[in-house]
Amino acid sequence: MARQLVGLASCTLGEVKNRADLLIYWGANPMESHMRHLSRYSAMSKGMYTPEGRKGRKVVVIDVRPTPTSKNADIFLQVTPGQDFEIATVLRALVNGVALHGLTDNSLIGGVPLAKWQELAELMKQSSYGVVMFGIGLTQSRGKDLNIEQLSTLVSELNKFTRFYGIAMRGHGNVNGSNQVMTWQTGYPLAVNFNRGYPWYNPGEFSVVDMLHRKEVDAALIIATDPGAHLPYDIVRYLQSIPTIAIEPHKNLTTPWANVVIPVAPAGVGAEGTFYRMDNVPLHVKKIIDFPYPSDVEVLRSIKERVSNVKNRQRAGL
């Protein structure tokens, strides 16, 4: 939602590995959530212009508590939960030289003295190639998409002084894929409604939780996700009361109560396809073994053909 409004200056993980001399992990703990990230793509990796690896980089962690990632950082700023928007706003002011009247070096911003944020602002401006990698600690705290809006604007403003980029530390494998394809097809990454015959974007109205909460949905097709594990309890209860079809390679908390479960081959194991990495780079994944079930694509294509046949017969009056 934030990127739809203000955009985001971003880069690939290959550029992080080869060029970045300043890494900021904000609301993210990749040593536990993305265990090969630091060694392969960021802090500890050796690149073309970063031959010393970790020795040639400055690592900053902004988080609400100490983590394994913060223990290996050069600078750890432990902030007050829910203050990310204020912190990003102050950093924008410091980067742009805006006077903060009434504040002293010891004034606390998000639980950290202003002097520390001044040091970070100067460090960001003086870096040769900086990258801020943000996780759900930032996106799911108070402010949510507004936090990312401020951070994205900060990244854009830093490019007046140096090369600076932002990367979202996405969660599950290929969670970025649906956003990429939806944007490619419609111009919008999520919350898209097609009932007018064209894409219509309105988060809060056409988001899954909102539509289910208003009980506007009378049937659901669930593909490669597990609402039984991730959606609120009352939403799951409503899903259980309507016809639900699950296309899923393995058992999860949704499949026991879905009306129809269509087993499919797991992507990247029993089916080939395109995988979108967290930095939006598409990668082709091969099939490793033959599987007794069809792929998601084959199932959806078959459903689409049958729906088209029914519509054609209805138009013909058959």
Partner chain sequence: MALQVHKDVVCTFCGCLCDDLEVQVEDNTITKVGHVCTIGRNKLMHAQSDLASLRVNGKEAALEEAIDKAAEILVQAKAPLIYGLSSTTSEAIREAVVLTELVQGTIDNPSSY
Contents of the next structure:
Amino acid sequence: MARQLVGLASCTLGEVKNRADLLIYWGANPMESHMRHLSRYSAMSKGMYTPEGRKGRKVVVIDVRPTPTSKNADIFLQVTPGQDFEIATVLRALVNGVALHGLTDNSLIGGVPLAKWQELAELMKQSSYGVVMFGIGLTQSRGKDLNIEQLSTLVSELNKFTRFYGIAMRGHGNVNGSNQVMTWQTGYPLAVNFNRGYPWYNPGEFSVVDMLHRKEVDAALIIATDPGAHLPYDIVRYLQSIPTIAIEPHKNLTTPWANVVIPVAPAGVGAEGTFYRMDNVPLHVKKIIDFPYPSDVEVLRSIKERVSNVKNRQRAGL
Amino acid sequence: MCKQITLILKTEPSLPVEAENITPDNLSSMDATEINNLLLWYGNEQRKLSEFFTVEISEVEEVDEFEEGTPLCHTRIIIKGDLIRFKRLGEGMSSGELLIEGSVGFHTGALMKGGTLIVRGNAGDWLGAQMEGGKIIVQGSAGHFIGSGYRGNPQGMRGGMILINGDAGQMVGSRMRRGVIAINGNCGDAPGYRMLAGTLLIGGVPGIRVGANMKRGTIILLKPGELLLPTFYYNCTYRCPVWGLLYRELKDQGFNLQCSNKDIYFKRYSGDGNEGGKGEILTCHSH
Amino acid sequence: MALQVHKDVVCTFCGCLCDDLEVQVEDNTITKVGHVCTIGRNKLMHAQSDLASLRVNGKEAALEEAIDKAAEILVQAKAPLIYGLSSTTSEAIREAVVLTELVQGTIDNPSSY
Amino acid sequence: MRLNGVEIEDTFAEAFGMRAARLTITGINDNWAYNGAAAVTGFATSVIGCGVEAGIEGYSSNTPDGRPGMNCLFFAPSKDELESNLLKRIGQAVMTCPTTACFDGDLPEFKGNDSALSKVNIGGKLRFFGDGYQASKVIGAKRYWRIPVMEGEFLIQEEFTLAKAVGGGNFLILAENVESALQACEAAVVKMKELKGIILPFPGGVVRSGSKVGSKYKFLTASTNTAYCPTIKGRVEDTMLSENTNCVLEIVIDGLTDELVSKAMGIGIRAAVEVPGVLRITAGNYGGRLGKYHFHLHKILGGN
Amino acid sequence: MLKIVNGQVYDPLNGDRGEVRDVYIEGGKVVDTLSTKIAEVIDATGCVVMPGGVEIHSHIAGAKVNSARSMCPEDHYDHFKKVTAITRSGSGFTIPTTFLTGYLYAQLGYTTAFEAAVPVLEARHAHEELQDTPLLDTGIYTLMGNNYLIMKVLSEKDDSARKNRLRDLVTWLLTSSKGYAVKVVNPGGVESWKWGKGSVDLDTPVPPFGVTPRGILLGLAEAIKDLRLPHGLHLHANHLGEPGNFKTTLETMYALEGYPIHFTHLQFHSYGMTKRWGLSSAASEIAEYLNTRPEFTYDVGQLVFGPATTMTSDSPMQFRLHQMTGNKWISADIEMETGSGIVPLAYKQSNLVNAIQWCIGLELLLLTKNPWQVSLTTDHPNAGPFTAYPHIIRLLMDYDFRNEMLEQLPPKVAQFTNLKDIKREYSLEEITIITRSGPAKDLGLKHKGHLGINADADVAIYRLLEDKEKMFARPAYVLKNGKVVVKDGEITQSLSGKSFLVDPDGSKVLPPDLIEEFAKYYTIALANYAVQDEYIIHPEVIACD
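Could you drop in the structure for the form predicted in complex with its partner chain? We only have the form predicted alone so far.
Next comes the full complex, and the chain you just saw is listed first.
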């Protein structure tokens, strides 16, 4: 969403592997959340112009606590929570040579002395291909998309000096794909409302947490996600009070109470199709084994046909 | 003669109602039947206004309080009831008066071009978003993104005035380009975020990141909260000549500022340095 | 059924989509996974256990019945929400968007929070 | 006709269309508002030598910024001349004056007569003094410019309103001696100044060196009003002065409207004739060929 | 079975210049007689009957188009389409959603469109979107101008080995991406950007192999000629948008004489330079030269005043634009292959530079003598949306109208362009050529762009009106594959089109050394690289002959 105001300079993971000489993990802990990220794509990978792998790269971690990822970093900046925006703001100023009012080398920004940030800013400018990978630590701290917006601006501005990019460390397998499909079909990546028969977009108004919190939904169809596990308790309680359908391969925290549970073959195991990697590279996932259930595509198509029949009957006045 | 249309809410609907059709411009030439039959969006259905409201129409004789003797000729809509589930009331209105005797939902007065919108209760998010002119007065508090721009739009409010007697949510006046927003109470984080120009006055205590990434424009803080971002630079403590103008303008509009006009010193900060530093934050130093 | 080894399998469990997995299948059962992280291995090895069962209002039901019921719920709703889509194919997401358009509801995924 | 025994000549004052502007100058207190107003209206007796005619109307009861302020009126023959003179005067006399701000004053005299009004951009031109650090601010529907200065900020409105107005209303007081003439003038000026919308641009509101059109010297377009100069009464063939007239003084009035000028003349003349030693009241004109406005004394005073 | 009667047929390929003749359609093709007498009849009295429009260069599907959509919701809020019983909903003005894109093209009488720039790595995405783009036959151009493997092969010293290997690699890249033609964008320049280096000239060695843009162009042009691909090299030359770039454009043309080359959005490459580094028109220099080189074709990239969304694989150019305008910016380096950038923009009549750009496009169109060398495009959505075609057609056909528009521009444009002096007006036949017959021929689509026997039954029928903008904005009928899909400007049915592919006579597998490089430097497995067949629903392979 942040990119809707400032955009984002980015690259595919192969460019990280082949070219990046400076890697910054910000609020991201791939050692635990994206376990092969470091070896396949980033810090430890060996690429075309990075034959030495980890040795040839500088690795910086910015996080609120030590993590397995930070243990392997050249520089670990342990910051106080909720200060990402301030840090990115100061980095922008340092990178662009904008004076900072009333700060000395020892002044703390996000719990870290300014001198350290000055060092990082220099490191960024002197790198020849820098990449910052940001995770939920950044996107879910105070300020949310403002943090990413400020970081994206910093990344843009660094391109005056060198190549510098940002990559969002997307969690779920194809959450990026759902943004992509919604965008090409509706024009908007998420939070799309069709009440009037055309797409209308407004996160905060039509995003799931907000809508359920305000009880603005009277039925829910949940596909390949477990709100029972991910969403706040009051929202799950409300979901339980309205008709809810779950299309889901496995038992989870939603299936016990959903009004309709339709099991499906899991994508990439029992069903084929397209997934979008965190860097927008699309991949075809295979069907490896047979499941006793249809794919979710088939189930959704059947529901669509039923609904469409009813709607057409309604239109025909029957 | 002034046409006065009173809408009285029957019962609170359980889902949101999108009511951008209720503007003085729209209703001015309608009779009672037409108003009753006006369609509002209720979820994915359109329903008649009469399902939600009873309608009364009357003619009132009135004169302009500022220009004595000049008869007023406009449409006034009065809506009574708790309208929290009603969105987009007065959206795009360009004339007349819309008086809401209760609280309202999202997008109230968004894209407004003229006229006056008064909310006696609280207002939801996106109040006056991308408004171009006119005046919005909220006697209670209002939500996030007041006078802001919708996602992706580089500009928020482009003119007019928003006066909030109570508190405001986050990002009030984000990307505003012109106009005045005044909040008597406290406000959430990042007021004046990416502000392009215009004036934002906050009477109470603001959240953090005041004026972050502002290019130009003025933010006045009568009760400065936490430290400003380090990309704001202190200049001086002085009497700001503009203050008197603004104070008077707000007073003329019936806005009760919790401070006096006289003998106010302001600390003047320039910023955001990352965006060229042409904006200013004035923080009240003494009364 | 004979033992099959699928190479260059795409792991669908996080945004990395590592596509070099080796998955060994015996009698339609995944028995071994290579070139994979612990999360991926766990997920794949357990892909066939703990399957959800088809239910309508808590009772076992046939697929057709469940689909009818789902359609009925969506048609009757005035503000239906279609949500999730973080771990399925774009082909399924395409169908979900059409369905949302058809029932004039709202569609969202977990990246909104 | 006669008023209080003083002869009112059956003649008229000839006046011209001019452009006028009202400025409100505010300051931190009365003193600094006055200092700014006094400086900006200084040396502005006649358009002939000063480019503009100006005067202080008085304290303003309702200034835009709520501070003490004074209203000043400016008159010039054309829009361009008024604009260029305002630019110079505000720049040199208000911007320089500590704590002052400069606003476009209200012109209630022209309510419902918008066609008589026009706008000039003053603040928008003075702003360049700010050397790039100037900033604008829109409040209400008006734009202001804020120019950083050593004391703080100089605030000036961007646009000022110009009105079609009247300049050159006048009357002459012919008296037995200088004491009577002055006393009559002073009485008239005090009364006239109570009226808003007019100024008496000359020193103390009074001019002694009235002029006529033309001169024996080719390079001069105007020269002393020989017909009314007592010291050469004997040498001038067309003298207008009687035997016992030994002093003549003139009061010139610029006003926003002709009604105001005429009202001011009436008030002034009535006050002047109360003073003993005043012999006659007359007015200056050019035969009615040059000016658009003719203020007939008898008509003003309610005679025929 | 269907016949179109009484229409004035414009079919330049078959010599029809408005002659009234009937057109018979059966089985989705134009036929000479119908097998039965029972046929649907379309009365085209007072109408012109033309082949369906063919879009030769447009950005309508794939990763960067979608990134732009996602970055610019403000492009969509005020432009939307409601769902109907026949059509899907959609939104967007300069970057409409896929379904809306199909509808909007069809509603102008266009039935074929090519997506102009797709990296192989992201081709799957483009094909997914094209599946959701109805009413159009489509194809994609595959990006090769900054491809690592291409440059590696080009660095090979041995002449004949190099040629053979390149020929095979081009084949492999085309078939892997299910592409139709070879696209080159700022050859070498994007790779140079990734190295943090400046822009490149024709002979600047590009890291890591020191191959020059000239080398890349000549190598690819030769491979294309050799493989007899239906469409020549589709070239976005170096220095797009820079004042004085016409010199580079001409040098590039000299270098490629004798090869079939399509110069794309040539307007952006026909800039002279004033003494103060400003922009002036060099359209006449370019057009004069083109008039002597029949093997070269181009599309114009005509600028349209109003909002636009610039998007190109030319990432350095987009960064410059971002710096210049301060507008938001998306950039994406694509491993091993290319880059891309997106910046939203608004072209203004009052802006002298934009006004000059506008004139240059029209000058090019008017100074090129042979309309078969020209295709009408706006490089959608870079120079403006394709929905402006009717307006541009009127500018070409109506000298007075053109002058009226010209007079609204800053008077200074007269110093930098010669548009005012060009009196030429396009005829309907010429319009037919630059919007359908020409691009079809340029693309090597023998069954498109005409209404002869066996042509695809894609037909656009327009009511003959004085105002050509109105005329072309709302066709009376549009037929796709023999079926009426638009009537009176409204969609009457939706159907999915074909995808054009090629099957060149080169190796379909990579040689071992390149397999090794692939395994080392790509982040996906070779086995997962090529676009699977299921992404193409209705394939049609165009022969390489």
